[in-house]
Amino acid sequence: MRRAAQPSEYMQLLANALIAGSLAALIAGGLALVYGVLGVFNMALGQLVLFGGYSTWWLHQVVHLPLIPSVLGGLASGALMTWFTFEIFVNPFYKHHRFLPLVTTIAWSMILDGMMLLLFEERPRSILPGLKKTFEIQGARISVEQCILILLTLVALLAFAYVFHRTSFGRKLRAVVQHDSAALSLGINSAVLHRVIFIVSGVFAGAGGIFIGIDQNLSPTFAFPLTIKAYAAIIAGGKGNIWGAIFCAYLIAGLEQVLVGVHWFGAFYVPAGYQQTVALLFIIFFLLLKPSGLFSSQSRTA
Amino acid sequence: MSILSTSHLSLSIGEHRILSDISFSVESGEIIGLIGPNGSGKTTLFNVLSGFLKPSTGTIHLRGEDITHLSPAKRAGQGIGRVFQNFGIFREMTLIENVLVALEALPKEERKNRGDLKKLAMETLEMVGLEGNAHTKAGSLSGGQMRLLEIARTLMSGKELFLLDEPTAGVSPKLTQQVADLILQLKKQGKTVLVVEHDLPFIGSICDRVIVMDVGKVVLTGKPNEVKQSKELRELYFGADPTT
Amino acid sequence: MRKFLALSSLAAMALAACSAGGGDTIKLGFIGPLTGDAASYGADTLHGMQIAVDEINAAGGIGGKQIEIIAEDGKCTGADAATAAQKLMNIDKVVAIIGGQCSGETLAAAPIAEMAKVVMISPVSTSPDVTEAGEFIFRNSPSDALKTKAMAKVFAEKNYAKIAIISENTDYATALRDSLVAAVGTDAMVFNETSEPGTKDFRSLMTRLEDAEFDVFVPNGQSDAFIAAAMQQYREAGFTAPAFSQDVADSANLGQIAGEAVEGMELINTSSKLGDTGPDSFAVHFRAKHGEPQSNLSFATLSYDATNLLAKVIGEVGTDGTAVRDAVAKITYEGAAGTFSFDANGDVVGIGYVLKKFEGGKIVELNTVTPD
């Protein structure tokens, strides 16, 4: 028996899209920054996401630290691992050719996959196991943790927006993104900024991993699909345009929820198996119709 | 005393010799024109002087100090300012941000001496008559306005030696005059300018000396008038004269 | 340079691991997931096999020859299992194989084993397709065709007339779904969706599920990560209808990560107390050596039994593949899991099902279920 969709169902879809979109935006935002500034593809991104999540799980569930120190520890270890990634697998190569790190970070992603299996074992892990307490807003069911995650993501993005658009440091970052050599010739030390930006992307990725570990669960083979979705968002958003990428991350996540969740024309549902193809179709669609992306800027054309 | 001197600079990429044996020196306060056909190595020379390319052999001295191995950012700190052929401005940033970021990139001590950086940035825009556009994106400016912005920004960030790469390319005649005035103003303030240009009357009107380059070599140096009448220049631009 | 050194030392380690062993031994192969989401099955079955081999070798081996295990990682995928099978038959020339574990592994390795006339016994694969996999392919875990019949019987007893199922898109889970549909009838499936492997976000499906009227929800995953996320989001969406799952849910880890979300969920599987029969049982030996099983003691027990059965047969008829096949087909074996034999298709006879339930975060066994 099917009945017509209720307004509450659309609210639920919106809530679902916000949850999935917040996660995607965290990961894609950092990636877009790295691509915009360094012109480098970091294929080990998904593994760095998992590493941040697993570190938090380990601190909270094995060492039994309280949740907040565990989260901070997870972010810190994500940052350290990203720094290491930069120094060993990106920094020595990207000046020669910006596609070299594509190869080195794929190799690194495979090593990290193996390392995480050894360190954290193959079974799924959850930072906060069990059932979360849910409540209803406008007919949409959502848990306290999810509300906090959505809000924290927003706060993180707003804080980043402030730094990026209103501070001296942010102006230097944008200068490096938009015209690397002009920035250099003004005396802006872009090598240091590159490193900082890469590490910031790792902190955002780690935050995404913690998000997954709290809201769902972590498993070691989860990394590659995460990387692919983040790339879909930055390609669709206009390569190097960080706000375009963040917008598209929310958009793709929203589309995934709507595609499968809506009773189309009151007649049929799209099978759930097609949900994950949305991101890939998005890439193909944009490459065909608008290779420069939804919000392309002239600052970097790949 | 000479502010900049190069000795026996050369650059090879693979088997191609891009620059060979370039030696010259520039006195403080001079305006030097760098001319020559396309592909003669003028922009490459600028890239070597500002540190984006490392020379294969030879040295560069700034105020007597060897800067051959310094990074572009370090050379900027020592007073070399570059204005790019393809516009070195940040298009997605506002005009005032474009100037502000240059001021904020100065070494700490120097920044302190400048007082209120925002006020100074606005004064810079006033100097070139762009204060009305202070909060619009730089990408919306015309080519000439972009040049003015870039030169003014370089000036206000306290650079001593200016490398201007085709400052009149894509600039309207009216603004070309304004660019020329701005360069002469640099000279008045005691700055040194190297300018790459195809516009020979422009070069003639502002330069103290002219260096002519061809296939990566310096073929002639002299005062604008002498160079203009030289046989070498005519041959370069119009081919060999069959009557001589 | 640093990186080069690090990489080459890794490579050296891998090479050393490959070339260990040799000499005059009887080689038994193992194919199972040693890495990836399903690696816990691989760990338990390899441990069970190892215990059997250690015991046999300590008692003098088979006719004086020691048994050597060559373990290959099938990664729960057909492609990797086929590569592993090629290597075991062509390079190592094993006498017989314990494996694969995932049904996808067994189905991909089966044609290669058939060609080489090498007996394979799987202690875990339950896909109905394995029944037809070939003359050299046996299993001592019962087929899902039987499991879903047992599930259908339980559903009828509990008046679960309308079923909502979300399946993970893998050989195992979709085959189980299909045979469940065959057992309960298409009309009983009021909600039937398949998600890509590794999915963790089921919220849009849960929103849709609100439109369906159902008596029981079946999270049909290939890994406990899938089932945990599905059950958490099912309960968080406010559903109160009971949940019922299959052997993948028979995982202690599921109770740890999903907690209250799986409380009260029932499932059908072979007993996890197979081999846990007393103070000197296999279970005691297993725990002494490897602690608690990562996934399920029964997997280890069935792997232990399959290895002992092979050793017994090889001791009687030698190492010829066809002779081993004929002897395995005829044997009635009294193992740690109970007394069992194989039917004409190589499917096990004598290992039954148990109805289990999550109570207080633990899995308890309620009663045995014999499919009609």
Partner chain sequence: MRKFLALSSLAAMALAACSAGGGDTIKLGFIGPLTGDAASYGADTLHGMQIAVDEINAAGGIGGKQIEIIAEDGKCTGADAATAAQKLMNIDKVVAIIGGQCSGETLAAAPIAEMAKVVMISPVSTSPDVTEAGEFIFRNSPSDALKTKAMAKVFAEKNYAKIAIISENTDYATALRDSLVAAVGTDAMVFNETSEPGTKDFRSLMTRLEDAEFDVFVPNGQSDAFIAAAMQQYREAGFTAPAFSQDVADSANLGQIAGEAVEGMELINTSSKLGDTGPDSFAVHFRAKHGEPQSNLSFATLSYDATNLLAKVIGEVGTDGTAVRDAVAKITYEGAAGTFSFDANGDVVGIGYVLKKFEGGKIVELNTVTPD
Second form
Amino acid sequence: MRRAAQPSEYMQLLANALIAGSLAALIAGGLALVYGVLGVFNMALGQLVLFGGYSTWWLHQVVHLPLIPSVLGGLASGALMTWFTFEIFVNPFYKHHRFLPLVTTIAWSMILDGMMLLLFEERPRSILPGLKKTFEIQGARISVEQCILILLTLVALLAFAYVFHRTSFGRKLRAVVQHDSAALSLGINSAVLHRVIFIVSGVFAGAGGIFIGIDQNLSPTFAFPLTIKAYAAIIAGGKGNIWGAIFCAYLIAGLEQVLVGVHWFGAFYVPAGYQQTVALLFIIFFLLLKPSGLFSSQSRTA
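How about the form predicted on its own, since we already have the form predicted in complex with the partner chain?
What follows is just the one chain, with no partners and no other molecules.
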């Protein structure tokens, strides 16, 4: 006899999707800026995410700094490492051809993988180890830390939205996103903004790594799936559409939870190992049917 799904199970899926989507949105939002402006592929993104997380873990668990200074140190280290990545592995190459950084950042990602394995080994590392206090909302179990992470993610995205849409600096960013050359003709220093955008993406990446280190455990094996999921959100959302990428990050996270969390046809569950295929299928689906993305906008060329 088939067992009917309980409402609490769907609420748990929704809670899990919100947690995973908040993490993906942090990473994809910053990367969408970079991809929208420069049109380059930073394949070391996942490693930069983990670098921010591992830096926070080291400051908190090894140096024994309080959590808040450790988090600020992790964000700063993510920004600095991303700036270094831009100056050495992106800036000298993307002006010659936008696909050259694809090769250089893949090489850099492999170097970072080796460094993290050497420094932190393959053992799981948690910024806040131990059992976390959980409570129940409509049948869904969620921890206090997860609620804080979701709230801080929403605050960060809202703050970014305010800066992006309501400040003069944001107007300059939007001008560069919409048309780099035209922005230069208006006196906007595109070269400086390129660096700023890359550093902002590094802060978001570092925040994603801290999110993982607090909610789960850090592991070097997370790097490639994080990169693929972020680019899946960008492709599905539309090139240069930051909010489209954020929306699709939540959408992909929701589909992942549905794939492995639903008792399909009342007969079987999909093994959790297949969860990572959702992002890959998402990329293939949109490249085949709508390569411009869900929220693409037409830009004038003359």
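Positions refer to the first chain, counted from 1. So that the term is clear: the rigid core is the largest set of C-alpha atoms that superpose within 1.5 Å between two forms. Everything numeric here is computed off the predicted structure, so don't read it as measured data.
- Message: If I superpose the two forms on their rigid core, does the C-alpha of G273 end up displaced by 2 Å or more between the two forms?
- Response: True for G273: a C-alpha shift of 2 Å or more.
- Message: So with the rigid core superposed, the C-alpha of W264 shifts by how many Å between the two forms?
- Response: Spelling it out: core superposed, C-alpha of W264 shifted, distance 3.7 Å.
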